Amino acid sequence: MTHHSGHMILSASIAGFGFHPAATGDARHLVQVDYYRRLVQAAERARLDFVLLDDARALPEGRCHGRLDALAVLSRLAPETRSIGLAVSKPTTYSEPFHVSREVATLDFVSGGRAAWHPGTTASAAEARNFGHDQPLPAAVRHAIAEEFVAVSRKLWDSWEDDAVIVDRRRGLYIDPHKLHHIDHVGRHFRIRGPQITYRPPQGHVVVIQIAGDHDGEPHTAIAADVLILHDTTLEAARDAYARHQAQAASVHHTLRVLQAVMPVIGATDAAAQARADALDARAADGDRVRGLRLVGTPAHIADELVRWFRSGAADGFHLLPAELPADMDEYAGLLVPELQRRGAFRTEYAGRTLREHLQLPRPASQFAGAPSEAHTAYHG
């Protein structure tokens, strides 16, 4: 089973200096919008489906690299892009759904329907102490919070039906009072009346991305996510995982895109690529390792391998983890993607406007559509 368009999905993470443990750079770039502008615009030149920018809740251990707020950066760059999806990591631990759901919905509005959200969890002791906790919350608690957080956020996005705003001057109504809903959520971790302050996002629901294995306790079920990123290192394991997650999604009539994380290390020749990979590995500290699949070789060699995995039913596409930034993002745009396009495995132009259209994900209907509304007694005129 493959992505039904015949074209693979491609996305990339753009945080820091790269995802090889030995990647380094000028720390001043991490607090300069120009740095992220270069990365996002290179990804858009490559026609990638989306970029993902991680957020941070504490300084990294052993380093003092400052970081800008990821959501603010992507909101700033949204008007300077036209088609690329903009995915932000916004942890659920020590946060509130009412605030975060509005923030990521705002990104969807300012980008014209291109927002995605990775609702990760916060697991480190340093992060816990920054929020008044002596120790991180247990994994099971973080997992439960994250699952409820996403479910409540979807309720809040649905609290305004799509056609709630009517601007009826004759009757003196700005909204149809029967299409605005209190969500009245009462759960184990959150109690929220609603409705949300923003209207329903352009995509209906912001695309939700889950990354398997980031932290213990992070949900990565096929039902919780629209896009699931895995880290399998063999074709057999990837095919088994793909079939399992897609079967789970199909059992509840949910459309899911499954990506495999991959770190391409590109060189003009296979030998040059291997020499680059060896040099990076030699600089890495003992015990540091690359998570997920690593492919080393020429752009043609790496493209062949990605196409083989894609057409073997191992994934709907790939989430690229650049070994070194910003250089690798330029190589994806100039070298790797053209090879995939020559093989007919990747688009040459964007076909849709929203990220859901890129990913061929349906736009969900509001779960409150047609339901009785108590909100009309308080919100009218």
Second form
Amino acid sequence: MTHHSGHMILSASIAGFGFHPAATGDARHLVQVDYYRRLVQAAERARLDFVLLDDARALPEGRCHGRLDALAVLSRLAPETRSIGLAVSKPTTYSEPFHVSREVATLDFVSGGRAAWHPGTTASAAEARNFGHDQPLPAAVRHAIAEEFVAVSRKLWDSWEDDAVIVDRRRGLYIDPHKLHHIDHVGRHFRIRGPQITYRPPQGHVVVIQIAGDHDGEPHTAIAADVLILHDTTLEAARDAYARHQAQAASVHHTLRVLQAVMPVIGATDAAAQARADALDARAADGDRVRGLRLVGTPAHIADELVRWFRSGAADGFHLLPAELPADMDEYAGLLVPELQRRGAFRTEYAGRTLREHLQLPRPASQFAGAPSEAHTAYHG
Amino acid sequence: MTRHIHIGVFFQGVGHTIAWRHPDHAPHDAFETYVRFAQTAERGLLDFIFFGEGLVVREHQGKFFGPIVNGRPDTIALLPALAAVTERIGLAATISSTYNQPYELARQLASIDHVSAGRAAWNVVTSFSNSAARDSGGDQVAYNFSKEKHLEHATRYDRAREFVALIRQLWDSWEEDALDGGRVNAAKIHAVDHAAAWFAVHGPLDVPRPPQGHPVIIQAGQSDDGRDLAARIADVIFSPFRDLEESRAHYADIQARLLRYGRPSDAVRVLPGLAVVTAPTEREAHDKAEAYRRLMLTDVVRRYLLGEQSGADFADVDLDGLLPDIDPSQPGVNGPLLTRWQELSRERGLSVRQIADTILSRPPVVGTPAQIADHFEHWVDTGASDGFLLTPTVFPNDLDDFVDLVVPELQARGRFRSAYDGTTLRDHLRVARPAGRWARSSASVAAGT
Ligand SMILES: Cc1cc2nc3c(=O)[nH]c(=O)nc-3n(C[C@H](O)[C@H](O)[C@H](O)COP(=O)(O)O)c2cc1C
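Switch from the form predicted on its own to the form predicted in complex with the partner chain and print that structure.
Complete assembly follows, chain above in first position.
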């Protein structure tokens, strides 16, 4: 099923000073919550579906800078925002599903149903060495772990049914014990009994985001992501990929949103935009290339191009990779999004409350709903 | 000089049998409840709020069980959101050193300290013991982490010691001025290169040194290993003692241990847990306490708590009879405890119900605000504690009452702050901000150039 509102989905990544290799800034800002507040609030002004905050667990090599744990930043900003989806990157390599699934469930709890999770894998040698490994795990192992990690996380989110907490003072029951479930997961990489120790997330399942290229090539649809971000550079390739992924999802009755990643470089005129792009490229070190689709021009020009891709079936929307932060997020809110709104291609107000509502994704029922449960009923009043 | 009184407050949650049944008790599964808890504690100028952790759903006799509170938000993910709705109150999380990785936890705690401008604390626990108390975890904790067995007590503390030493090294891996001028000075960021029995971590951390240097460290273990770890590393110690003499002995023991590790005698704040029930008059306070007692001592709660503590099944036991013969050597039960109860029952002719009521009620301190303040002053002035960790029974009522009635009384006596005089939790607790281990070497490098 495709996204049927007539509006495209728009999201953006937040990573360091931006995705252009030449982007720079004051390194103190990256470890201050003010920097991220400014970006997330600008994205909310732009009515974006969600922002995705990048993370890793080692000092970045090369362009060395410090950072803050992405989950801490997004949880900190949840009470200061109302509608925007908050997507956290939390790797599955060297992590415990019991912890990670609970942390993102709690981000959903504190944000009233606005959490998403990018369950990445890490090939970094520096990260491996911070978790007791001399070498990164082989790619095939990382992918297999990620796949099982997401599947078991969905089980843990389902291990409490939605209405498990009943607070029935008359009968003396705080929970309905029939609505908790051991998941008894036994897989190649994890054995987890469950249930989780927190409630089912407000969205049922936190929105799961998969980024193609994470897995060294073809995206693993086995993860059954809710949102898939691709990096095609031509309309034809994007259309093919879109049709293929949607057909695959449809064959298993799974609702999937496919986004194309794009780096807009905005200027007051096309020439000014090109000059800005050239200046950035000239500052980048040799060999540092921008990956994926780049659109250079006026806001009107870029909006035309995005609408053309969207309406010709290349994507359900776009994941914006800001060239330079914080400047580009302000340009999205002030320049690019108004052009898209004028074209009737993007919302002018949030209609829903949760991220699933923004994305028009169904709220999944618990896979254990109605299943028998080991409940102690001797004490029920 | 009179000693400062320090007060933290514990969010009563999982395992609680009384509070939720009170008609006023706020829902545990609503974020607004946590916001109100944090803001009420901050209104009362308390030092910190505190959340517990248990990594397994509380079951009973191996089955899910309705009458007690289960479920809570993850504290790591909750505290930053509470930092957004408060300005000064300290934010303390209980996190297991047995089921986490030091690098991950180091950056999580450092980040909470950054986004709260220096208000984070970590209660180091090794997770519940593998004892007869099967309801509280035992090996079931391990089953949530792809393991067969929970680690033995001594092994857990061995891991905890290495964990804490390493995490402190990670917090120190950035010199204070590594970001001066807005550029990263790579020469001021140091690998930790740790490789020992439990962990191999290269480092450095990717998060700058926390505003407090190190988040405040709390320890609550009562075993010899637990007290020893506390004396080495803790800024705050929680204790379970309700008895003045026991608390004094514990306080003295901690002082002696601090000395052994070369730490000053005022390096830690010792805070026993305490339930306070107060009201403007003595009569009202006692009526309220009696109402709580009646709410708690139902037959369901009696059976549950007897079973939880002993590991035996009390579901069908006659509460009015003597304690039945339960084989104290059967697997999964706490034999010594059952034997003690059996002796009580036989020697004093106590019914199961009477046994339950004598062992189960841990009475709160009940009284007028002045009487409660007297209690606080007496304990602090006679070397039994540095204050208390409040365990309010019904929320918000009991915390509101404490903040509105007892705090002004303590302030009027000059024993409690009338405004926060600092910004960080270390400021509130008056515990020193640790110097980085590079502070001196940098200075000497500078002097040598
Ligand atoms: C006030 C207080 C709060 C505690 N909270 C927790 C908790 O939330 N989670 C936990 O696993 N243990 C908790 N404990 C238990 C201790 O931290 C410790 O793990 C336990 O006493 C076993 O350690 P020991 O064998 O050294 O005594 C708490 C103890 C006290 C006194």
